[in-house]
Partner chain sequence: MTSTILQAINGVSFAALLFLLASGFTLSFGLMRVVNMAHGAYYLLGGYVGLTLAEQTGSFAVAILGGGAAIVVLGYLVDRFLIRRTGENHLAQVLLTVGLAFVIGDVALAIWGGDNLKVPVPPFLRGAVELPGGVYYPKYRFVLIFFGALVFAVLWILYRKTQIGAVVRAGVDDREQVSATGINIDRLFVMTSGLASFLAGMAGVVGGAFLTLYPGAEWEILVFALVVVIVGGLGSLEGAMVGALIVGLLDAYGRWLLPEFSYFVLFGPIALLMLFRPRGLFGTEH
Amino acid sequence: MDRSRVTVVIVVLAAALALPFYAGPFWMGLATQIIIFGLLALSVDLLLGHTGLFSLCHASFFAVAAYTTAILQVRYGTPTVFAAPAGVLAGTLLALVFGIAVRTRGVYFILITIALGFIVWGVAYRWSSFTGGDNGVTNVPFPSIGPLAVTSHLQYYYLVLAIVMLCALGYRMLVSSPFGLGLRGIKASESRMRSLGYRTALHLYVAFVLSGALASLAGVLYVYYNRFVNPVTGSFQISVEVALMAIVGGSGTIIGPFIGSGVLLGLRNWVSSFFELHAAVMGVVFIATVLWAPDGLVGLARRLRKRRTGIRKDPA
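Just the structure block for this chain alone, the form predicted in complex with the partner chain, nothing else.
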């Protein structure tokens, strides 16, 4: 890690830790949301940035985890210590099943993950006797484990921040491990990795499940923040928006998905305060990203810096 990146990480962390001292409740809520969706975008990027698979069903793991935790907490009064791990487990089990999608590549993978994602949305929407249909599950309490209980949004913000920081650390270890490098190798050339003796299909399957587990964790964090879950949580729109977050921020990096999450959620909040067609504005962001910033903001910054240092090194 070079020095400028260390500086960026320290500045971002310091800003995140100090945020409650200068931001009001609205901004704290937005920040919590940005961090949670950043984690979801990071999980998508484990596949997109490191294996090249473009999954559009990650809202499913997110939603199944959120529903599981919410239903256990609200309807059965299960304590957090069981409900939260159960949520992550349920989402991960779904990823074990949906992992069959890695039998396909390229455009088929994209289309099949879209179709799989719609199963979850459809079941959440139609199986109303269990999921509450359109109304979803409401009144999810703050998490509490024994005497340790979260009682305010401020406390929950720090809890989320701590968990997500641990995840980012683990993620960094994962992608720089031999397994993570193997994934990068598959992205570069699957046939070469296969001829080197790697079981590429298994690699991809494991990556898919890990990515689903991370998305499930984000789902559990989300349901305790939002205190409510409905079929929209598992919709295609969420899946595709978090993929866009990863790309806008900069795919293949750790900070990128969080930046993307901040940019997109910030933009939507800002636009929707004065303009009714905010979905159309999001659509324009999709189009603009593809046409002008396919490597995202991190890529854009890198390109600009290269240009600048290039000029500086020029003797003339």
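Moving on from the form predicted in complex with the partner chain, please list the structure of the form predicted on its own.
Coming up is the bare chain, nothing alongside it.
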């Protein structure tokens, strides 16, 4: 990591740590949502940015983890130490099943993930005796492990920040490992990697499951923050939005999905306050990104920095 990146990371981290001291409850709540959905977008980008697979079913893992945790805590009184891991495990097991999608490529992969996602949404919506239907599961308590208990949104903000920072560090180690480099090779040329002896289907399957596990963790963090979960959590709209977050911020990067999360959630909260068709604004942002910043905001910043550096070095 070069000096400029280290500086950016330090500045962003310092700002995140100091946020509660200069921002009100609304902004702190929005920041918590940005971090959680940034983690969900990062899980999508493990496939999109490093294998080229565009998944539109990650809201399913997100929702199943959230529902599992909420139902265990609210209806069965299961302690956090068991309910939270059970939520992550449930979402990961679903990813193990949905991993069959990696047998397809291109538009067929997109279509099958959409279909799989609608199955989960349909179950959550129709099985109202178990999931609560539109009413969902409410009154999810803050997490607590023995004497260690979260009692406020401020404490939960710092807990989420710490967990996501650890996830980002682990993610960086993963994509920099031989496995991660193998995924990039598959994205560049799967046939060539196969000719070199790589079991490309297994690589993609493992990447899909790891991506699902990360999305499941985001779902657990979300339900403890929102303290409520309903079928909207597993809807197609959520899957599309988090994919857009990864693309707008900068696919194939770590900070990009979090930037995209901040842009989309910030715009939604701002625009929806005075414009009913706020979803149209999200569409315009995506179109503008594809046309003028195909590498996302992170890629745009890199190009501008290179251009500025080139101008400075120009003797003329």
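Basically, rigid core = biggest C-alpha set you can superpose within 1.5 Å across the two forms. Residue numbers count along the first chain shown, from 1. All values derive from a computational prediction rather than experimental measurement.
> Once you overlay the rigid core, does the Cα of Gly283 travel 2 Å or further between the two forms?
The answer is yes, as the C-alpha of Gly283 shifts between the two forms by 2 Å or more after core alignment.
> If I superpose the two forms on their rigid core, does the C-alpha of Leu297 end up displaced by 2 Å or more between the two forms?
For Leu297, whose C-alpha is compared between the two forms after core superposition, the shift is less than 2 Å.
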